[in-house]
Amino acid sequence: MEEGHGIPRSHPRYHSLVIRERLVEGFRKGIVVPQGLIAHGRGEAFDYILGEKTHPFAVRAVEAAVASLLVAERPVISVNGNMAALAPREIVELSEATGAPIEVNLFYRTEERVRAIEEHLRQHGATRILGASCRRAHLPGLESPRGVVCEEGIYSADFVLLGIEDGDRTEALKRLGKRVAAIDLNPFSRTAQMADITIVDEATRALKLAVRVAGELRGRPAAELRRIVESYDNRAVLREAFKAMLERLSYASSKGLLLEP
């Protein structure tokens, strides 16, 4: 299906259009679940109430997380159906700049669905992909299906990228000591709360930026790439985040008027 999806550029609702009928698509070719569809309606819901836009905190959060990419030793990029649908190229782009392995992991898990998210990201150039073929190992404590991870990916892993997650394996993940990543537009939610970088920003914006932001950064002597990382403060970010939703509201409440971008 072209891009626009017959959608016209002029109307005000374009991208968040568009990105929905990226998830259907998604959906009509197995990558997508229906739980997933819902989840996109409530990250959406937080978009509004930011602006559609993305705010100054997500560019210093993308930031120390692209850092931590390019100086981790064995760095990974988690991906779930609902990301895979929505920005693959810029997942592929990602991965390519960085270095970092693409690992399929998903909480509705079926292996043809692992099979067809890995096909779809082949599709947009991707060349190293963890999932159906890799050596399985355990996340301790998780028991649902996200628990089941690549032992040379996600187990083996000191920093990982999670995009559009759920907490419980954000908890895992910090149990055993990796640093973590997280894209996320809830800032209330677990994963946003546990993560050591919180990119609180819709997915499609978040990753476009990172692609730009590896750009930009790779080559950097590792001192200063470590310097972006160590002076992150994850709680700034997130209390900047909480502020700029309620301002918005309470500008809105005051005003009696409808949230502009």
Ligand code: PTJ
The other form holds:
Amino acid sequence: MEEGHGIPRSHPRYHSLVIRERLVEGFRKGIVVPQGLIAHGRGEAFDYILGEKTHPFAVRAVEAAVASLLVAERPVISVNGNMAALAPREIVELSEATGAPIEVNLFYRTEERVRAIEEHLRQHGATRILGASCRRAHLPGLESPRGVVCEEGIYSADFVLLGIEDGDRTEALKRLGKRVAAIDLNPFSRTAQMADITIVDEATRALKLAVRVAGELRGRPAAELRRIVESYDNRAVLREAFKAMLERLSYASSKGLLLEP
Ligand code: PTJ
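Now that the form predicted on its own has been shown, please provide the structure of the form predicted together with the ligand.
What follows is the whole complex; the chain from before opens it.
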């Protein structure tokens, strides 16, 4: 079905509605779990408060995440059902631009879903993809099958970019000494609080920006990329994310209306 699903382009919430349709389509294809639809609703609520736009603090986090993908020895882009349904093309382009493989890593894991997501990403051009046929390893501290990862992927990675993910996973990755960048609209979440780099932005917007930034940063000297990573301050970014929410809510609570996004 054509993207847009009959939603008129003039609709003030066109983009948000198209994104919903991508998830519903993903659900019908067995890529997204029903719980993923609920998770998206929570994200939408935070996005509404943020004004549904990419803030400067998210741009800084995206730059640090892309620079990290480029300087890491074994970077991996971890993809779940929601991420694959929302931004398959951007995930593939980011993987191509940074050389980081994509790993399908699911919270509600079934081999059938891993295969469906792998196939979906291949249809969007993915070549470097770890999924159903990789050598398995287990993340200590996560019950089976949630902790199943690929040995040559997340298990041995030094840097993992993930998104729309639950807190236990991020905690397990951090315990293993990995650096983690997380795309999460909710700065209160355990994932957002524990990640080394928190991208408080909607995943499709953040990944589109990441592809652009990767095009700009690749080819830059490693020392320059390392400087971007080392000078990055995640606490400052989280403070700014909370402040942006507070300012919009504070304006709304004094005027009884919200600022235009
Ligand atoms: O595909 P699976 O089996 O790996 O399962 C995926 C879900 C999403 C069901 C699973 O990871 C989960 O339950 O996640 P949580 O614990 O609900 O966390 C999702 C987080 O992502 C929440 O903090 C949401 O606010 C946030 N979020 C939801 N949609 C978006 C988002 N952040 C950025 N962009 C979004 N589109």
